[in-house]
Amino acid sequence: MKDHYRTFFGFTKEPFATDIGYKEILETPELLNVKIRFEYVPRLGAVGVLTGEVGSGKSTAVRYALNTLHPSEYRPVYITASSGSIMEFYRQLKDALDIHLSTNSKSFMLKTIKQEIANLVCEKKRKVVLVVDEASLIRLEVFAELHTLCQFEQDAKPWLPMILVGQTLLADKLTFRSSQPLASRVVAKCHLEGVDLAEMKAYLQHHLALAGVDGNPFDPTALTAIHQGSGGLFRKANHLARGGLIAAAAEQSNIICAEHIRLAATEIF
């Protein structure tokens, strides 16, 4: 699609983009709740869980929270989970820790990973925080073993706090009996839902300002259509808002109405 809508509305950069700096992220009450839990979990060396529907802002919340951790004190380790085996999980973790190791031994790989974590904590005085995104993809048999990563010196040292991030299914998987050793370490949970109409209006206005537009070209019917069409979820709201801008610019209209959002909705799922 042509980007003439940016010129038409006077945007200085792409509106409703995802690649914004963490200081540009809108601080909502939900975001601050995630931040509080990110501070609490590492302090205890425990496990935290963040769930939400697709497009609810989980990854953005994680990025925001991670950037508030002081880089000289913390060593965040971020991996995106898969539906693979525990060995695949260990391979991802060793790569994230910059461990160069080639082995088919699960026990040796686990030992090496834990040695590196102990070294970071004891020798380099860095607090490690493991963030596992898309954790709802993890198999139950992997959940059954993950708690062993957190055990140091007969489980006396809380050196590897873990944040699990995923869709609502993640919370369901943690209720299985085989997941209890890991679930018993959870000290904080947070669930992101769709925002209300007022919060959606503030979100859209914030992103318009980031892209260089002070006014709000969305009329009340468009705002309602975006909120209802997205279910209050930010990712889909971004697509609808941008699509509405494109549809309005094609008609040379300075105001986006519900009909423009309806047209945008035909282009997305």
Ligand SMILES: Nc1ncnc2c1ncn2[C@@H]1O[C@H](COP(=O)(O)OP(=O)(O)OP(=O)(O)O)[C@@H](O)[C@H]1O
Given for the second form:
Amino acid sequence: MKDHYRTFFGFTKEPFATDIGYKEILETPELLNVKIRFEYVPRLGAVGVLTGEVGSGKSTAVRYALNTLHPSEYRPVYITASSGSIMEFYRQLKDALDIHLSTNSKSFMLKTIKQEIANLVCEKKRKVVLVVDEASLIRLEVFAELHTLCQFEQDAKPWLPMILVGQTLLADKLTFRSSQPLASRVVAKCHLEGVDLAEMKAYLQHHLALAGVDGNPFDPTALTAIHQGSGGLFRKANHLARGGLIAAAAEQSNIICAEHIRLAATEIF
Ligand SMILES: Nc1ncnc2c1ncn2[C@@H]1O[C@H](COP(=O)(O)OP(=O)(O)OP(=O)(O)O)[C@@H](O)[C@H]1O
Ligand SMILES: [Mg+2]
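Show the form predicted together with the ligand, please, because up to now only the form predicted alone has appeared in this conversation.
Starting with the chain above, the whole complex follows.
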């Protein structure tokens, strides 16, 4: 019974859960770097890029940074990109802006979206920030057109700052010649990598405390195994740590060692 570990270790809720609240996010140095760029990019009305390995904490960093923007001042617009056409992208953006429009005309769609952005900025005095998660999925031909969204008043008004978030491939796509108009607007880049051993220890401790356990049941060999097995990446570390807890509880062991983590590793990719 896999749930047995929760009572065995005395957790008050699921440890290493994905649905942690904004206030439960661990403020790592990398997160603060992202936050600084989230203030800087909108101020300039430019484009920012956040890349990182799968499960390194990109979306969490975005959530954290967006929550620090004051809602009366900012109007964050968050979309998760797809590998679809530019029209698909506009449709997602239109929905995120609460625009009720049904048209197959690309130019009309773009015009309506830009009117709404101009309205938010000029009439409602809000700073719009477009965040595009999973932007590494965006096709090259979509990147080639995306800069037109940011052009207002003959490109004199930077009313739509944009933060593109995605896997490392995103940076490669932006180096293509066709992406140059968009890439030339980038003023800040940030890359999230796997954390070091000390940061991983703090991360695990943080998640244990969130679930109601103050001590640290992971012995040093388990910590090293989680760090090495995950490459310092948070999502994989979550799975290894939880799997280690399950394996140890099955043996009635209060301490998790490297062997428990190795067992957990056989269950995940
Ligand atoms: N600073 C943090 N504090 C607490 N938990 C975190 C933090 N950063 C990441 N996590 C946790 O790590 C897991 C992976 O994070 P996240 O989904 O943000 O990664 P990602 O880089 O966006 O992944 P993907 O490449 O799949 O989009 C999540 O369960 C999240 O809750
Ligand atoms: Mg993500």
